[in-house]
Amino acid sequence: MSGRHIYTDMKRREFLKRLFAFTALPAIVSMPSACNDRGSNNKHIKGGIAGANHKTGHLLRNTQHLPAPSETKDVNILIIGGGISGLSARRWLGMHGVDDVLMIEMDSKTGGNSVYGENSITAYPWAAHYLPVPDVQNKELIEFLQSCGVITGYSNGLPVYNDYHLCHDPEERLLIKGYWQEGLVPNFGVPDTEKAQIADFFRHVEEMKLAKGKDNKYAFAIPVDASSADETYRKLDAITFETYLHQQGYNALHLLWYLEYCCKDDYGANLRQTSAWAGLHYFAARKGTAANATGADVLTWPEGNGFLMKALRGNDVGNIITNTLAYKVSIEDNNRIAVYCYDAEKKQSTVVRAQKVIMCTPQYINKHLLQVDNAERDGIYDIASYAPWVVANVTVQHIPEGKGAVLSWDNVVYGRESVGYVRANHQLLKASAQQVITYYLPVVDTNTTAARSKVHNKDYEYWKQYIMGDLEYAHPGITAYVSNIDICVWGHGMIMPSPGYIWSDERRVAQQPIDDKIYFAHTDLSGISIFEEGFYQGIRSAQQIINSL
């Protein structure tokens, strides 16, 4: 959900050059222990639970109590869901002259995992907050970035990125053994034998980055559907990343910690819950190039991917209705699609009749919505699994620093359950003593239902205490400087690329329209929840409709 740390060849060379740089450092400083006394004295900290509209969403469990529809509305095309895939589909239809398009969104605002908040200091993300410099072959995405000013022009055929949008230095650091080192791959105090294995792993993934199948397609690509169909690579989806690493002889503790951190960070999953194909895709799929950046660089904004979301949505929002829950989708006798909608503010229901519908909703929602006989799709509901997350935005007057690298955009602590925090106002040109840091905690459990229950059943005080304990571990004494913590609980934060999911028949079938009337777009249909996949899925479904008209 936070998602970042792409390892390109340039970073690999820099890493190899520095790999043994820490061996001459003085004796390792002890890691500060968690201090419950400091962390518990936090009554001055204000805030609450914010974020997604779970109350309205949970009405899907018991729709018979919703009021009967009091009116009917006719439209050409209805888009259900205002996340990235829905906004991408809406934009693509508009670009190609398809009119009378209506979007409904359950929450009070569009964005899905790209929603954001704002206070007097800065805007801040509630989930996704970065985009790696993309491959120039992803032409639709490159054109979109140019349309919203992220790309300012071209030099020698390569895009030139606006410096403001490229992540400012210092970019990332890791607290390990009491010392803040530059970069997130463990270096400080790591035995030479483990350093050699870490270097070997990155040589391996560089080979995978260039690997192509018999169809001459890259083995790992973005979007996922552009990847090679060669069974040599696709069969890796059937085993866990943990199994693959064991088979390849990778057993260094610091390497395994880092790889599990990456899986938690991008997928909300551990090594056993991530397919080997997805684990390698994290490293091997990024092939971005630019005139003034590399694939190792990321684009980020104070509001995170909310910046991209706003650009996708545009200024014309008259055909977007928020706080509205779709609770039934069926095909009428006249072959129109009937979508039953509940307005949570007006507390009334409406039937929207459409020629075509795009369902930009996750599979656990589709299971409740679709009242259409399409047994082939049932399998996807059984294999789709979702990672719960807790995200917090913390307002702090001062961050006590330790030894080593200075405060960076991305700050991670070795060995913790969380995947660290980013500084929301890192990109702001005007310096401020006050900071807003966005803290990410994937709640990883073999039983995702139990993990989801855990995140929903804990109250604000529990999460405040937990988060401050984690921050005190990294920055002893920080509690006194924190004034506010707002927390968002994501019960179904993102699809998990579980073994067997990405290249399953179920995922392939789930992308297909029903009767050329009901279409589907969501990162669930990629198996990896990143901006590029949501963007692609929206275009894919919109183009299916354009082709059918």
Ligand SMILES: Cc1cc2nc3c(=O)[nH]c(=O)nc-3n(C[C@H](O)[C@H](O)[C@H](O)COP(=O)(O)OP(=O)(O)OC[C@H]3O[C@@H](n4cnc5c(N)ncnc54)[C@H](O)[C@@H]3O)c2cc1C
The other form holds:
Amino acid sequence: MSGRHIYTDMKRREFLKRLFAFTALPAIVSMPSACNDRGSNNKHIKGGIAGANHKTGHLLRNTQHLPAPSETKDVNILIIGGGISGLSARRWLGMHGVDDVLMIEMDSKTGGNSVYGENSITAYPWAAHYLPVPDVQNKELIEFLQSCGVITGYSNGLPVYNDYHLCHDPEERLLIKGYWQEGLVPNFGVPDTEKAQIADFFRHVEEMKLAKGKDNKYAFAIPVDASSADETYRKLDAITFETYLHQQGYNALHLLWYLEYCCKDDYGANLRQTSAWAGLHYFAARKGTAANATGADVLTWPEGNGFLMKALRGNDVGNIITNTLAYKVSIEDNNRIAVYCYDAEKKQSTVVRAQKVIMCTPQYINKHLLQVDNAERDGIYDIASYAPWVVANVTVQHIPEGKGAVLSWDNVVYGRESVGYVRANHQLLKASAQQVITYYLPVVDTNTTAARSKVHNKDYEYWKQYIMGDLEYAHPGITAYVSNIDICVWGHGMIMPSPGYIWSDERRVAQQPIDDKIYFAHTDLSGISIFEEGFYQGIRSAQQIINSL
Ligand SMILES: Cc1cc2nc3c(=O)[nH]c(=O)nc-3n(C[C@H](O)[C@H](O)[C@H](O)COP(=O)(O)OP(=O)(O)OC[C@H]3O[C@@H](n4cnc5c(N)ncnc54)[C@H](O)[C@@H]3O)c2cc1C
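Alternative state: the form predicted in complex with this ligand, after the form predicted alone:
Next comes the full complex, and the chain you just saw is listed first.
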């Protein structure tokens, strides 16, 4: 669950390594009482289903039961949705002097998929948890990172990243053939012929990284919209990544496992559900450089991207209303936009009338909200497909270890359905006997509707058994040391870049405003759900408004 993995030995930040040698060693653990009960008995483990407020969201299925509006409110600009895209739009409008902006968010907190939780040990992510070192060409993002202390200065024209925010060593390990190897690219026990193919694949993506189209743009860029539209590359969106790999002669089992892991990790999709363009984008779009890091390094925080979310939002939250669901968006006769909102706490509805609205909500939600004639953009609803995820935060007093590399930030097990776990307190410098690990399971199925029903319909006990089974496989005996598992299910976790989606007309059209009044920003409009795209989508829509004023 850590993004881009380097094939060769990675560079390390020595001072933190030394610091860690002294501070991060877990204290000797006492045996928990449940220790006699090793293995499958996990009755002592407490917790429940936590996280995003699905109940409020599901009210959209039956809006006729919501109370009629009892008041109205007028604002200049209304932003619906307080995820990264919405917060980025709000920040951009604020930076450019646009006032009288209101944001509504259906959940009790802002953040969307970058929301986080906290317990007495550490903060922890509920979904998004890292940002790879970005390309210096992404000026807005670089400026933002500097404004919140992630970039501390420049050296020889390159950003210097805050050492406390760069992922500390040891960064990642893979359990393969009973041994924890360093790094996630399979190596331990892998036949030489397969290793040669793996090396060849990495050479191939290095070439793709530099490839440019006839329009002189990089074939694969972040944001996606900055990528070359040259047909040579664009046509790769029409085929699956699986087909592409087959055409290129890549058939080594360990390579294919690794590439599927990457697709699951970033897209919640398998090789057949990912377009070849998106599969290559994963490796070839990252062109990060820094004075003290490489493009393969990642930035992370105990609360994951909750750190970036808070920085985007700022402390002035007076114009953010949470627990409030938008359930209808229409254009009134007087040319204002009427947004019907339901306050889930007060159980009352309000109509917010705005000059302009930015819908920072996913398209499957917009389908329910928009009561506007716009047949052109309807096509997006048919082609957007979302991956369901289950995420768990597990409090554990001790992690029984096997042979090989020591506990790392990112820990993945070869051949499993989950994409492993990250250690939430990894970036904390204080020693703690207890750990919180954040476990990630993309629920991959050719039938995404069935997969979604599964994540919603299975109860806490089911997921607890499943997750503990997986953790026991990696760390036999761990059950006895686990005190708590809190679980969050994401029915529509992230957009899947399925074949044909990213370069579709539907996606292009869905980014366009309606009547210069209703604007759109969400990572599903990029086709790839990552922080950088949300950040970009917010700026794109806010700038459209600024241009129109
Ligand atoms: C399990 C998982 C792990 C991830 N890990 C990473 C990672 O490590 N790094 C990374 O960069 N990205 C990661 N992502 C991707 C993540 O989705 C994006 O980084 C980003 O947070 C998406 O932001 P967004 O604003 O586009 O969308 P969302 O997060 O979907 O925001 C939409 C917001 O709108 C609100 N909303 C929806 N409907 C309504 C309504 N009717 N009324 C009011 N409010 C409404 C929602 O509550 C939400 O807050 C991960 C995603 C998942 C699911």
